[in-house]
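First, one chain by itself in structure tokens, the form predicted on its own.
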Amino acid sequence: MADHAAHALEPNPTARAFCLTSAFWFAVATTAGLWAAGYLIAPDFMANIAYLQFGRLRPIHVNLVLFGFVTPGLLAAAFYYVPRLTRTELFSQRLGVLTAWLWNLTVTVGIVSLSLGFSQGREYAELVWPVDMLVVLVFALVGVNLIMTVHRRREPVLYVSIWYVFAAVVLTALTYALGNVIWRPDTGALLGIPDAILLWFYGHNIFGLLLTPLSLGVAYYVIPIVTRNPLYSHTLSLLGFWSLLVVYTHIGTHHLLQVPVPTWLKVVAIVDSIAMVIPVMAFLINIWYTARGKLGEIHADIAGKFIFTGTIWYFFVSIQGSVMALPQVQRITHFNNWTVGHAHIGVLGFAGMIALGGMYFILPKLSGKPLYSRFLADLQYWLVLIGITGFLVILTTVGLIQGNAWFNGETVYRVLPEIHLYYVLRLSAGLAILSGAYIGLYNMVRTLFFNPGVQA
């Protein structure tokens, strides 16, 4: 009965509480960002802050993004549409609520771990055991606070979102675990080849497997409600979901291709990263269709623009991945900041710009109350956006400059002076996205808590 009281003094809080959790940690994690970016145009910039480091901030930076900023903002959603798509209540507030408070824990202890040196010093799994069984646990309450929602439904139909979200939250407490060789306190690692092979299936199913489940269900949530067109089909977007799972999986090992890997694995993930353009296209298809004609709206609509322009970029990284596959083109692309402006455009190209969609499709309904300010909202909107685009154009142009040279015979240390200018012109497209980080987080908080806009 106490889950009832609150849950009818204040609207979802537990999507509240994980909108101001992302929107905060963005703010944050852009901060840390920009300070990193300043280090590769002045390295010797407060270098004697040993907890201020290149060497810490990157990891600080890129774990506040996926664990701070991305996916809460996705679960945000989800932990609005998931009640309204089964026709029932969340089953616990109160344990969502808790959920998100040791969300923010679990980042901020990883943050400050990081940043005092502890590290386990493997990509996207550098947070240090007990960080690690956070983590497990925050997703696992997720899952049971989802789940017995589910089995609580008055709907008998799940719609695909549903399907997406179970499959993010409960894959990703076990690739985590796996990744992160949990069973191993010590190190978190296991030993030469197995290792990389390990820590890249890891590596790569957290944004497969995460983000991109959590993403997809979004944008099949609010796509046909801003348009107001049903879904173009059904059965596609169980095609697009199936084939997801079994295709992107196995593909983690095309970041190993320079390395004595056994051949076969090899040839699997490049096969199937060639044949993420069928779970790609079978979604894009599918939006994109259910969207025609209807481009209109989606302009009129803060959300919606953030979420088709997310799909968008979903094309855009998803082709670029299957082709840096290939082990041709990684002679060049590889190991350089190609591969940094890949990664930008993934996360916050098409997961980041779908979350803050997202976020800004249920804050009006959490609140009673339209948007603190459309301006605001669409001003960031275009920093971002900017910002991302930025990104790609200057860490593409890097990446072939470097990739080139080194094929080439060069040094790293000549080829330096030549991309110098280009580091200052990242730091610039950086701070367009710091900007509207912040901007975001203001007009959230104002939505939310100070906003002189009538009732709904």
The other form holds:
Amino acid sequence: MADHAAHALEPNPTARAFCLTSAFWFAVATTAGLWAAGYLIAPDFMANIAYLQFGRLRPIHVNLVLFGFVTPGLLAAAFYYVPRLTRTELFSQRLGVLTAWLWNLTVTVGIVSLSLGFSQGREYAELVWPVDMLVVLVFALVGVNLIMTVHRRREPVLYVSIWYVFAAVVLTALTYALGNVIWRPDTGALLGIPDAILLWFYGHNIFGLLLTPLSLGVAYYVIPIVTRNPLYSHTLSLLGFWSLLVVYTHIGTHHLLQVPVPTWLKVVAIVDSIAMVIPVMAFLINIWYTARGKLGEIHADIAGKFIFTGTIWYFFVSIQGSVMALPQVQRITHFNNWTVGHAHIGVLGFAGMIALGGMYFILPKLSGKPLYSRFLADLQYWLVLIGITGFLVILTTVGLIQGNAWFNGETVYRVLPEIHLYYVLRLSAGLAILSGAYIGLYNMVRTLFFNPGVQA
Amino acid sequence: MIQRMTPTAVILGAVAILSAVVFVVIIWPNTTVDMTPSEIFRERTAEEAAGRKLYIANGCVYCHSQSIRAFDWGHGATRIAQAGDYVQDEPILLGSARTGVDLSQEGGEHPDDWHMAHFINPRWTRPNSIMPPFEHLGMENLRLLTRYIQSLGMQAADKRMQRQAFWKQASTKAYEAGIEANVRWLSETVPQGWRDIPTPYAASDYSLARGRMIYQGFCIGCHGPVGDGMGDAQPHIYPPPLNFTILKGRGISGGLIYYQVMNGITGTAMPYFKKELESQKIWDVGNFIAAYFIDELDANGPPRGIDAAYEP
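Here we have the form predicted on its own; I need the corresponding form predicted in complex with the partner chain.
After this comes the whole thing, all chains and molecules, with the earlier chain placed first.
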């Protein structure tokens, strides 16, 4: 295991490029999110701008968060730790930097096409066929670079983080191609109910086979280093890894419990949603026992702080997700803001927090200097944490209002005035997250480019 | 054991698991899902298909579900979705949120002109709506979108559209025959029993205050702030919204107003509100209209039943 040496310069332009990619798109993505949240409060403000209206901003926000902010942030850490853990150099920095440029091109083309109305209308699979091809290509390039790095390793044992990166990159390239139905370029969809089943298989795998394994990989790498404790259990890491792949892939149909899909498939999805407790707790017990007695060290290290907080959100979002898969619960929580809250604490609270932590972990090593400002990093931590906690409380509350009102026979229209205030509160919480994103971007750029700190 | 986790084992193991799961949860159900069209199924016309493309391009699916659940009865549902309803949908547009209403059976709920006014600015027909205005799409695109929306529900929607067309003709004829004839038509289409009853509750300050709130949330977009039928939606609707101020002395009872608010006037842009407004709210808004716009109240007048317990 690599030690936590103080800021020895480790040139890694690939990791650096992915850090900047993530920080930049985080700022853009939260801006889009805030803008969209504004429309829910004042739909006639800045209205009738075709490329900015809510129906186009919403997929832009979601795709930017997934493919602009969180995934590149987690990959930045992977591009750093895979060579470290295998005691070798990255296979090709040139390919890595090229991949980062292609990645940004893909994201840019993706959001421009969405803003112009080119969409396949399937959640998380909106991007049209040419952009799909670019996405599969960049995942393949990431995969080639990392697999070739591992191929040339000087360390025989593969650490658990590397398993997760491999699984994430290879399986996402496959499920992305499958979920976007790339053999039907015109619509990128199947016909009828099978389309819904495939879409939510894929949609859930974006979390289960991309964000989750990449996040767990970063946590498995950083937490033992920050706490200077060996990993608690390799058996648990094996159990967690394989059970994640088996269980997570089965549960997509829990998005369709009230839709005419085969009942046995719903049963599979519900049972496996509950079984998600196994991979989740295998990981959490492992990480939390690794950190046992070392909360002081975690608190002192900004990366450890972000990542450990991310694991707590992982606990919460996973248990919440299992409970939401119960049909009786879902009668109330489906179709409303409860689910929006769930998605935000999963993607930002868990994966986003860990992505930020991973970046703060590697930034001083990439620049050979300490972080530009620990204060700003702490400020970002609190802004994001307060924002996302606010989101959970506000959106869960408004979701319960909507779900119970509907279940009580009230129409959607009747409930609108009742929830207006919560949309205002949600915008305020979003403002905290937005500020955090811009402060983080500033801090990261200053750390890499205009850093007055002394080189070690 | 940890030494056995070679790159090959990790990658092949992961891909093997994924393949097995894809077989179980994707391929197997795909071969067993019943793709028989349901009893209301019909194919989309070219214009409806073009409207559906606009629906997708503009992200309507993010706020509108097309998926009526078994327990949406309380929500006013008239039909639970079946697999056979979706057999021409590529992609299927079930949606994941009801920021707006479910549209599975929207076809024929309103006439076309209501939809045009609503697309240009949703607040013109639905004052509390938070839907974006879509005027920027242009009238031709809005017409195509309307064709698609009116097709939702397929054969069931077609029946509702026929009803809309029939009553549109009748209501237009009545409107064009002048005020006297129009008011007579509006009255005579209400069953006599309803026309005979006055509002059973007094037009108290509370009743009028409640009625005012309801009017602002449901009626003001068409009938306007002074009840003269000159709301924002008026230029787009034909026959135009009723001018309440002409009704004095024409024998408009509380029961008649109640019936028209409850049941709507199919064929015109006047929707039915019984799904959204409970009995007391309808009586209250009727009192408000009668007191402020018609200036002729029959509230609590004869024939009277037993006064309700709360009445002063």
